[in-house]
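Listed next as structure tokens is one chain, alone, in the form predicted alone.
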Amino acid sequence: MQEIFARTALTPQGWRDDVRVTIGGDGRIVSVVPGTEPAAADVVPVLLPALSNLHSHTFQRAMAGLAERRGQEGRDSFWTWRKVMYRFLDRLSPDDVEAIAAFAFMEMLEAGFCAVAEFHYVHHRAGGAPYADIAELSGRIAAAAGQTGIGLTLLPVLYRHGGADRRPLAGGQLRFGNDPAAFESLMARAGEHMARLPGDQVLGAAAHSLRGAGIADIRAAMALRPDTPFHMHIAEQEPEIEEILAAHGARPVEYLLGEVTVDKRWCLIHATHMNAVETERLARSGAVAGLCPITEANLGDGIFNAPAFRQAGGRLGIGSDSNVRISVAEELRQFEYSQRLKHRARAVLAEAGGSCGRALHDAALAGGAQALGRDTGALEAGKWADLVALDPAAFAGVGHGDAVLDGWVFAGGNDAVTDLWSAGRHVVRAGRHVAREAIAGRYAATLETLVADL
């Protein structure tokens, strides 16, 4: 048993004052009871139910601000971005996977990410060849999540074609490559990976995209994972539009709700580009759409429609992505300000008379939980203990209630974090990852030989 005692902690009945937490041997939540006095238990400042990140290719979190020089010609884009992603990738050695994820883990962790949906798409060797174990490199992710304690829901990805004309995979994209026979057998060994780590572990599946699996693909996958969690990238950027509409005759979001169904194991991720009927019919669909601020804005892509996506009640999450900035705080708040820039308002997500930091944080917290098929989101008995402890002294916080977590948001960052627990498992003490010594040691070596030259 673990105790924690918080002088306010969000609980599902509101903010209450001086709340004991006790934690089980098996990580979920005994109790949770409020207007106690502190014994032998940890006392932090502000508790909360942490957050699920869910999306993340780790291994870019490498490359990050590697890809931030203009070309000699014509406009820079998410396609040029890809070209830079594409050498580096190649570079990639299982060590390196391993060694790159254990850090961005520990570092989701740190920022107040309690678990992580790792959209997993590369493979194989470079060139294509596969390991000796197929599922070699979902088997590094998995050990990276081990060593950090981080919630993994392990997402790999069936990537068949080079685009929505079926044109055969090349160059950087080698690596991703499976046929359906070959995607079923590395799903299962990727299994007996997962089986290794503490029982909160999900495995689910992916596609990468209408331009990479066709709808016999996507079908194939969903089977493999009747019961789990689904992911696909879809209409993040417009060029992507225009390559469906000429290989379909209609837009990504729309194409796929007329072929498969989509339901509340689904989450689209970077749905940006909709028009009025997809953004309901996805809202009606009960899947999560699943925005990476941060990202999206460093890659240009676009502004998501989120007032009439929440007004037809959609669920929304948010995650990493490429991980160029890992940061609770900061996707929360970049995701406001997109909107604020685009709707040209304040409180834009904001309930009437409600706190804006509020409507945020509630939004993520349910639609990562969704997104992760985790049994998550909530300070209550039976649910797993992922929880984070915030100091607001860090952002100069004042008030109470939902005051702090505007402050966090809106003036606050990965500091105010100081203490979480995953599942029970309590990693970051103090601000700072139990084994961040060891993990960024190791990251910073790999680091120095995969960048030279590139």
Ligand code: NGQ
Second form
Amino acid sequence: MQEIFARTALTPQGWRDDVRVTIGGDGRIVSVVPGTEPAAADVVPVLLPALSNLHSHTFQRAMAGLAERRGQEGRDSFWTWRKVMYRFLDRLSPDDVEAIAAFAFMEMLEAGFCAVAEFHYVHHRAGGAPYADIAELSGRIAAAAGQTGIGLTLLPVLYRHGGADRRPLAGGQLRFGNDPAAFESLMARAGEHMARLPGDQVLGAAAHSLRGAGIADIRAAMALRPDTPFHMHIAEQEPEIEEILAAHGARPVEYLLGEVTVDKRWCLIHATHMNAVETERLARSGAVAGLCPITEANLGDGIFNAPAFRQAGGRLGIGSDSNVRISVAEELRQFEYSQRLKHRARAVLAEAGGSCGRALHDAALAGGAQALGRDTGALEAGKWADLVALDPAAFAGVGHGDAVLDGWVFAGGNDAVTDLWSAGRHVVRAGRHVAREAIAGRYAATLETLVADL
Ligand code: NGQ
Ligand code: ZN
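Instead of the form predicted alone shown above, give the structure for the form predicted together with the ligand, please.
After this comes the whole thing, all chains and molecules, with the earlier chain placed first.
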């Protein structure tokens, strides 16, 4: 049993003062009692249910800041970035994958994320030969989650083609490829690796995109674990809309919704470019739109149509995707700010009369929990103890009510996070991960070898 005493906490009933939260040995919340006396060991100023990060490619963390140079010719774009990314991933050994994942997971925890959906598509050796264990790299991701204590929803990704015209994989993409039979064995082995993690782990699946997998392959991948999360990238770039239109005579979201049942288990990553009909239909499907505001800005993707999507009851969450910067507060801020710039308005995501920070937080909390298939998202008995403690002094902010969230999102950042519990694992204390030194040391050594000849 652990006890936390919070001066103020966000409960399903709203903000409450002097709250004692008791956590069971199984990592779930036993009780949440407001109006108590501080008797507990851990006394924190503000306690919140922690957010889940619904989309990550951890290996890309090691490229942060290394792909911001403009090429000699033409226009830099998502597609030129992707070439650099492919060159980079071709160098990664299993040890590198694990060291980078551990470092990124640690940073996520320090930023206030309790859990992550790792959209994992690098499966094989450079050139495409499988490892002796086909799920070697899935095992390395699981091991990194174990070292850091983050809650992991692992999404092994099916990837077969180099484009919607079914051209073969080439270059760096050779590390991604599996036919449906190989993918089934990979999923089974990944399940064995995941079984070594604590009980909050989840194994779902994904298809990379309508460019990387055909609709029959997507249906087969969906059928492997029917009740678990299923994710896919969609409609991120305008050339991608043209590519799907040319191959299938329909826009990506329109095409997908017409071919498979998209429901609550689905998370569509980006969904940046949707027309009004697609926006409305996706919102009504119950699926989560997986927004990655910092990465989408970094890659020049475009701006999600948030007002229409929310109006139609759409669910959304946030992901750190390329991990060029890992921050809960900055993701929510970037999301709202791109809406403000586009619509030339303020507090776009807020309800009438309500706090913007609170609305962003609540939406991402619910959407993240759903997308990860994780029993989380509230300070409530029975849920995983996924908790983050903030110190509003870090942003010289108000310590009560929704102003805490507005302060954190618009004026604060990672340094306001003092403590984090993931399914009861108290892995961030005084703002630092408990194993930071070892994890950061291993990462620095890895990075040195990787960038030596970049
Ligand atoms: C990815 N990342 O799979 O890592 C993609 C780029 C692609 C983002 N879209 C590759 N942020 O979509 O083909
Ligand atoms: Zn992605």
